[in-house]
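In structure tokens, the next block holds one chain alone, the form predicted alone.
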Amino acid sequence: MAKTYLYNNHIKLGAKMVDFAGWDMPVQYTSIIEEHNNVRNNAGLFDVSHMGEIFVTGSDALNYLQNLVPQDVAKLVDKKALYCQFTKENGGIEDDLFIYKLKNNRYLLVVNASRINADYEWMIKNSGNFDVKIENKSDVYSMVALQGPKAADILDSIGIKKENQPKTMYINEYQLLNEDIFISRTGYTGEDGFEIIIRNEKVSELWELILEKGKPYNIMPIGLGARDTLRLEAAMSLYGNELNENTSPVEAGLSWSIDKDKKQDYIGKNIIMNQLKNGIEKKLIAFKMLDRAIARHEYPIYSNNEEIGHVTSGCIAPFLGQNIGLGYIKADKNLKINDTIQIMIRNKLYNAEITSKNFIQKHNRGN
């Protein structure tokens, strides 16, 4: 099993240690609760070197990465992300990520921990004749994300000045222990917050100094159990449950990440249009539990006694204090929000209700 460059920082602080995706990695230090809760109220640190950073440069980068996502890259600013899906022939998702245009011709792409060897595959695949070229660097490099409404504040105290700190969905290039490092704008928790991304062996130096300077902001640690909950509180979806390859952007509620009017040709491009124009089949739908019971990956979902879908992820949700959950329903059902839906449950159903997917009030706007 494969350890990130901070797996003693989290031995030392007493974290219970988990498999995630061939990694060993935090679950959680305390309490997954107290741990969600501290993120929404104050601030976490967590640790997510297990992501991967491709890097794509070239003077056909822009044409290339245009044929490989729904997105217009073309729309990108100097140091402006955009979150996108590679999409597949049929329309289903090899993977979600970011794209970060660093500068013309200069693309850092962030992608899923379990993703990493067969997206940098797709991408070797689909780069054709185009004059590209296309580094996995995710061995390199580590990083770390800094989450909630102090951690501004918290940046600020480690050098990085708040008017010097990049805009939400923005990415900055700065010096910091001596070393380059990147900081985004950007997270997976509904709050402000960045993305840190430095060498290995800078990693851990990094980390002890964030902890220590948010020490006044009540910063801990966060493990990945309350990563999970914090996504799903804020409606996020996740590889592997809401997202694969035989389902598209549409049917995932992603249909806002889908350039309408982008010009060029994109893997999945036909199918993706003809579902924007003539409906889904299925479609992500978010709930919370109105009977005392919490709804899981895979359980049935009921509507009038039958079989419509099945849930994709269920927590109870620290913040809200409910049980919630997201998933995927036949589309021609015609089921709408507030409605009731029952999920089955060892056997036996429970009542829910369709929600909006604002279980929370997101944060993650900063400056």
Given for the second form:
Amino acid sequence: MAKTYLYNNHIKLGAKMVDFAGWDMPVQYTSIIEEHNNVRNNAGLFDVSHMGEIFVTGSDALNYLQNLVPQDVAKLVDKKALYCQFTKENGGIEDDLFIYKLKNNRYLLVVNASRINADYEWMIKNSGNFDVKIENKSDVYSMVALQGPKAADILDSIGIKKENQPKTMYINEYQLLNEDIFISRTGYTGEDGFEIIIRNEKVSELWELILEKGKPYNIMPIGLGARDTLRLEAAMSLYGNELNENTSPVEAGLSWSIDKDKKQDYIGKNIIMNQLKNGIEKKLIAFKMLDRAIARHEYPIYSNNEEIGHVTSGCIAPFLGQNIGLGYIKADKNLKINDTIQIMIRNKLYNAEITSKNFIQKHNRGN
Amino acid sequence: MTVKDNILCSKSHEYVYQEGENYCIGLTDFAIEQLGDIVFVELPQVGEKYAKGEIFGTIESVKAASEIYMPVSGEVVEINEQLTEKPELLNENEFDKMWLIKVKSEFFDVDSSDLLNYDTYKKEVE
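Please supply the coordinates for the form predicted in complex with its partner chain, as a counterpart to the form predicted alone shown previously.
Entire complex below, previous chain first.
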């Protein structure tokens, strides 16, 4: 199994380690619920070094990226971040990712750990005659996420002063620990926070520094267990659960991210535009359990005694104190927010209510 | 945690020990530790009968749902109702509060022959 450069730090902190996409990662240090609530109330530090960093440069970099995603990459000003999906010919999602525009027409793509190799092959395969250089630097860089309402204070106290910190959905380059690092104000928790990209050799030092300077702010290291409950409580999709190669961004409830007026062609455009215009067969919903039970990945969803879909993610939402989930249902059932559905759990049906995807209101958002 | 001297454990991490005429069944401290925060426990009804190896309940942590198997056959005579209301009590690791059900068991000696004493169990799992 692959180890991140923070492996020894996790062991020293007494983390419980698990296999995640071939990586030996911390699932929790103390308790998932405690870690989850600490990110909502204070701050948490995550090792997300398993994620991939791919750089795109060259005179055709923009046109090349425009062909890969339904978002309009041209609207990116320097230092701006954009949430995107690589779409396939069938409209399905090859991966979801962030594209950051750096200085001098360089683009940084941050992709899911489980998709690094597939994405890189996809990018090479679709590079055609474009004048681009595609560099997979995932083995060079590590990444940590500092998230929570105290994240900006903690970043300030390690030397990145508040007035110099990136604004929400921006990235900037800094010098820290005698290194060139990237800090973006993005995350996967529904909180204000940062993601910091640094060379492997320096990440352990950075990790220790943040935990030390974060002590007055009650920072905690956070495992993948709470990373999952935090993203689900913020109704954010996870590749492999909500997103996959046979599900389009429209079906996945990501239409908000698509630039409908984008002029350029991109892979899967016909199908996606058609879905936007004429509708879809399945759609992603959010729900909360009304009965005392927890919905889990793959459990069937029912309405009027008919199976109409399945759960993609479900858990107890520690901050809300409710059991929540996401799932796909047939779109033609015309079910809407506040309607009751049932989840089949161990051969029994339990009531749930369709809710908006704002499980938590945009909580503690940065500036 | 202090455990009873006479407890026997299954390889699927249930324990059983005799208490008067009945047998107490629960999950080992190792299992609870592995599961992490317990958020839901589903137990059978009093009067239900289960064979050794049958699923009699479910325990859910934040991450996943796990089934619980009968370490011996028997008829349920009492359930720990406190746990269905407050499943997090299991994480407090107090042995006396961790039992799930009590059963009447006619064939305990036969059923328990492949169960491990606590020390042997601990060595096997660690």
